[in-house]
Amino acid sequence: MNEKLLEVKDLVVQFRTDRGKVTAVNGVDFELYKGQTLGIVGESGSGKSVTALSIMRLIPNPPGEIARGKIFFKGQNLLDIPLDEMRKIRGNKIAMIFQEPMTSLNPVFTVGNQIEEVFALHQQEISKSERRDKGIELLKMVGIPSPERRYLDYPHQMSGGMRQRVMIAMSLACRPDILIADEPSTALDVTIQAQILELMKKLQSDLGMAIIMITHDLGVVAETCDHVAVMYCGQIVEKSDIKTVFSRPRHPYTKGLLESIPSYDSTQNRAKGRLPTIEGMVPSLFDLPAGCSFQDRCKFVTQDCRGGKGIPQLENLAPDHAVSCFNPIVV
């Protein structure tokens, strides 16, 4: 088995609102291996990015604390280590590539300054020049065209997918050991979300890194992932390898994702017609339901899901196929 390089255990998020205090993320259990892709998957408001941003340790406090859980990281608990060390870590060890490029990279500095500036933060040993010859290389990697005169552009001289890719590289400066993707191609056209996502496998098999890929398409999982968890108000109702989830889910939320996804019947030579939907609204964080948060929307509720058993906890069904579910899809 790949060197285990990350555990998530028990991570609860919660914010302080004029509402009252909301958990965001709640109980949320998973691992990655080196040279693995983990999918995190769900509606917004699931709690993927801030699941994602609690590894980093960039939830804003206040409003926001995590309230509970422990994130090890090579057996280190970067929940217990001064923020000092935790910024060597991040961008260095740990990378992340953010949803919207334009409002991640800074409008008044070239992106040759930016890229030079993770050198400079991780990497003070290494000359002005050096910095300078490394970052053009790194465009080079992620196949920006004439890398030596893009290096002296600015943002706003760049298109969506041409910031995406100084983005990675700029995540790649360091050759993480783990970068998270969140959303890192929800808002390019879909050829150039397609360019973005077969660089990251092609970086991924060269580097050896491994990535959480956050998305709410589930088309980009199948087409990226080894492994996903499904989340759902805060919590992980279904994780296993991609193969299982795609062709035995067992939560109703995952299989009502997965009839969602337009398709194309070739044996009648036509589209399908209307696309099945999940009935309903996710609740609000603020007005949970006793027991299963998805009970309002499943078509497999008992008096067990209206909190009758309490909560349904993540509990494997088979060896890697982890469902909280009180009424697993039998199959």
Second form
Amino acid sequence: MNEKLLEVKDLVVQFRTDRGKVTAVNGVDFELYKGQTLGIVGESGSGKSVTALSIMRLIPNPPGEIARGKIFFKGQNLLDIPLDEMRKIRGNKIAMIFQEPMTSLNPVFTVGNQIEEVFALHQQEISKSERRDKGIELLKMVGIPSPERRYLDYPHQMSGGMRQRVMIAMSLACRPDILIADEPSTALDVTIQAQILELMKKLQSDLGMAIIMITHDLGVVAETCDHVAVMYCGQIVEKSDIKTVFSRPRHPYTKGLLESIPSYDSTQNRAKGRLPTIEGMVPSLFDLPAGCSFQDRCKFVTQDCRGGKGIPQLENLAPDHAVSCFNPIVV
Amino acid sequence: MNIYVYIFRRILYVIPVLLGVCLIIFVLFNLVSPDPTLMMLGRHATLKQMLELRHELGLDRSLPLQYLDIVKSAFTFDFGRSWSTKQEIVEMIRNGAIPSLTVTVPSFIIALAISLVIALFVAFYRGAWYDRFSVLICVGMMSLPSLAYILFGQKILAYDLGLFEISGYEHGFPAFIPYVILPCVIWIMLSIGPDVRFYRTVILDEVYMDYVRTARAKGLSETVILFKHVLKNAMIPIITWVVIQIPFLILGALLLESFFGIPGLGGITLNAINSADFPVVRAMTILSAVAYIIFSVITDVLYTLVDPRVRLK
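Complement to the form predicted alone: the form predicted together with the partner chain:
Expanding to the full complex; the earlier chain stays at the top.
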């Protein structure tokens, strides 16, 4: 863990809606180092995708708006640079893949055409004929069989897994420093999911890029990440290396998430009793309670959590282990 | 399957469709409508006169034979002679088509170009004030009845200001030009409202698709995204909308032709209906059906060129 690639500081993203302004991301901080895989976990609506889109400055505006914060990429604040400069970074230095492999590719252009577009945009020194060779090479790299033939295929001629491979190939065309993967395996069935994650791990070790893995699946985190940030209602509630989070979670929400992973008792050949859940519902972002947003679902709630001491902030409980909780679990 | 085989097969499908159309026309004209001889001879006609006329017009022949006549005319375009003017109908169509086309074709092309440009512009700046303003203008233009445009054009622009000819027509190029300018302008005004709204909707449907987000994530500029990625997808509904209008260009603009005294096909049809000139009405019906079928085949072929998902099987 050497060079710091990305530093997000106090990021606040708001959306204007018919029911008023809603804060989807509320003061998120994290860093990403070269070669690292950072998992951002959370339920739907926790702000993880919005955080990812903010880094690319792809928040649709209107209705969305990055209200506050800084995103430093190699020391340069991405929120300060003109859009033209940002476009030179997108797909080149920072690339992104999405949850919906079925619809993320343009249906009326061949996959080859869509890959070559990235070269034409960011690496103009590559000649037209070379582009084709490099594109086919990329398809080979992501494990697409007979890439020369598949290069001329249209997206609808491919399965979801194949399309996600094409998306990965396209995102890696310029050997980015950072790959943001927004639920890359969620829409795929389990065997394909494992293949895609395996592929991403392999490509990361080959190319040495950093990955931000957005997911709601702690299994995916356990398999791929070395650091993890848990998000709840637009805030990071716990952030640490993967071992610490899985073995000694300090935030009650993280602990609840970990407990609600189904497990299997191999000696008795059946599931271990009733699956624990986190009681209650995620509060609406329109009326978050004063204080900690997890208070209504928390078994360890105290008077402090109800707004007496404001909103809990991330604090380092140990080196490289930050938790935002007034009454963290003692381990 | 290659594209030529596809086109050939698509053309073969035209034959049963055309036979069906002929059958409907036959039923409508020969079985449902009242006896034409009664209308032609007036109410003091004797039975003998009627029978003679029926024989003369070929209406006493067996029904299958009469149906075959219609089928034959649909394929050969030999529609016989008009009952009232005794002219060759093909000749009438040929003479009427040119004045009609001099109005409809330029209007259609200019309206298409203007509407597409406006739609792309407002879609690019979607949500901005000129986008919302354009919707307002379009709805306003669509809400005015076409008669309002015609009367305004003829009274204010042509009569009071003397900018255009009020009505009339002269054959031959370039003599016809002064007579068609005002009808063209009115046609364009009438088309822009619905066209812009349609193209804008189609383009905006595409703008929020996932592939557009991917294109942005690649670093493409908004201009490339709109003109390359979005427009090619939007072409599919646009082609349908445009090509399906073309048959109506051949038929001419009924209202505009009658107000501006243009001797086009629209006027011929109107006269034929009024004088119960069945062969002419039938010829125009067949002609429009054939044109419609041909252009729907063309639409299908264009689909395969624009949308790779339309596979030929």
